[in-house]
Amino acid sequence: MQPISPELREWIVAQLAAGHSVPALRQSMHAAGWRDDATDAALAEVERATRGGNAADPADAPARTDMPGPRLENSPLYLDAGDRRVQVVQTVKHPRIVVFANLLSAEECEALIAAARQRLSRSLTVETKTGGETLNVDRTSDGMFFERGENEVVRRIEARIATLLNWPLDFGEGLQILRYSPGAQYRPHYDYFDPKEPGTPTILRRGGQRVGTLVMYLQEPEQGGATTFPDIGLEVAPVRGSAVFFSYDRADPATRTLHGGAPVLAGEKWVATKWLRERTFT
């Protein structure tokens, strides 16, 4: 690993301070030639001592060991999902992310869309600041949520998903559904509930944090609209019925799932979004 010498953490102290972004951080070390191991571990490091060296900051935490997942022993192409054979098309080890095809049929990707039609609003994202929901600058799609096992196809999926990701149903939220019209998208995120901010614990007593994203194309656009990994430079196209899976062992940057919804340049994506927590979800 390359070294961090004094230099750098002054240089990153001033950055974080002057209000840049950890992942614009991460873009510059990059191409300034800074490998993703020597790269982590200095933002860590800085951002550990920035605030203390508390105990309770996530990059001081072990890892989980227990996370959702397909099993990907042998590297199999198919994965047995219950009731649908699941074809494996691409994997990425760190961040751990999986791509698969024929994860949904055509039939039950129009249900999906049909029984969300008429329930859709502006999308909100989870406000960790108060615990609540708010409007995002940064998403522009409009969307809706299912109740868990709300009617019959939304059951069906929530087993599959289970099954093929190795999870348990209640450890799941309810599926959200979305629609991202001609330019809409939501710019690079995080899904886990940042520990630092004031409103994260009244989020976590609903079922701990989120561990794992599921990204379910309903409908393809006719341009754009790919799931980006600006961390790791892939790029998912949305196809219809396949799905995208990724996994994050801790709320931490260095977990490499900084992700987003590239604008939609032509036509329409729907999704459907499900987020796996580490407890059962109330």
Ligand code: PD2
Second form
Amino acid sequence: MQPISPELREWIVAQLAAGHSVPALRQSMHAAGWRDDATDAALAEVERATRGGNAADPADAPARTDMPGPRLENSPLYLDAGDRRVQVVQTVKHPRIVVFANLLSAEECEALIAAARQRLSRSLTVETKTGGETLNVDRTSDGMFFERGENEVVRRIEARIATLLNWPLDFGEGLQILRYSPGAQYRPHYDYFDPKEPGTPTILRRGGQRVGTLVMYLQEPEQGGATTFPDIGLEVAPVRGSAVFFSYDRADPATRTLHGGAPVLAGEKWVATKWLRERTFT
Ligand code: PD2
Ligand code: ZN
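Next up, the form predicted in complex with this ligand. The previous block was the form predicted alone.
Shown next: the complete complex, the earlier chain at its head.
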């Protein structure tokens, strides 16, 4: 029997609260690969737990209090990231966004690009409808993933990120590398997994929700390629060795973390993305 995770329970509660019928839920879960006996057990458990009570909407659930992020209480200009002194260039409180400079050396940027180049393929995005991966017209870059701790430079950078963002190393997904050629872009999206999609509980079994993103710039394009935050009109320039961090304490647009990669107009942009989960990512 598949275990009934807190995420699956939360998803079922949200679906019921949104007015979806139990048969419709059974059909979505079946399509997402859930066995019928597991589906019945999960539905029964939620029914028992919510009988007589209010089915809470996850958007109204209390925000997480334990979140990744740098310590900024004393408005530091520099932060000690263990093996490197990182500059704090810009901060936004809501949404929580921090722009860093000098996070990576030019040699580290080159080493990541060199190790990734031969392994690139057209980027896929996690498909929350099914829990699988699909080609996405909204994302026209090429990409690959390193395993966590795959090589020396990846290990060094992951340890630095864990120190800088005060988040356990093993809560992070493997580093993703993206290359944008001229014309390539990543249309505005949220990095958290949509709790309303039936594939989401499957995705969340590997470490819960994403709660933070760090996009590190490995190579500057000649023009274009900013990381944009349309809700607040912010554009972060893709300067080599710099990075933008943002966090989201619930899987909801109220976090104002809509963001995208603007089209590259000339040259090539390379980035490395580290996504942070709620728990150990397996
Ligand atoms: O490359 C970027 O600027 C970018 C923009 C939005 C990367 C991501 N999202 C991502 O990797 O999630
Ligand atoms: Zn993103």
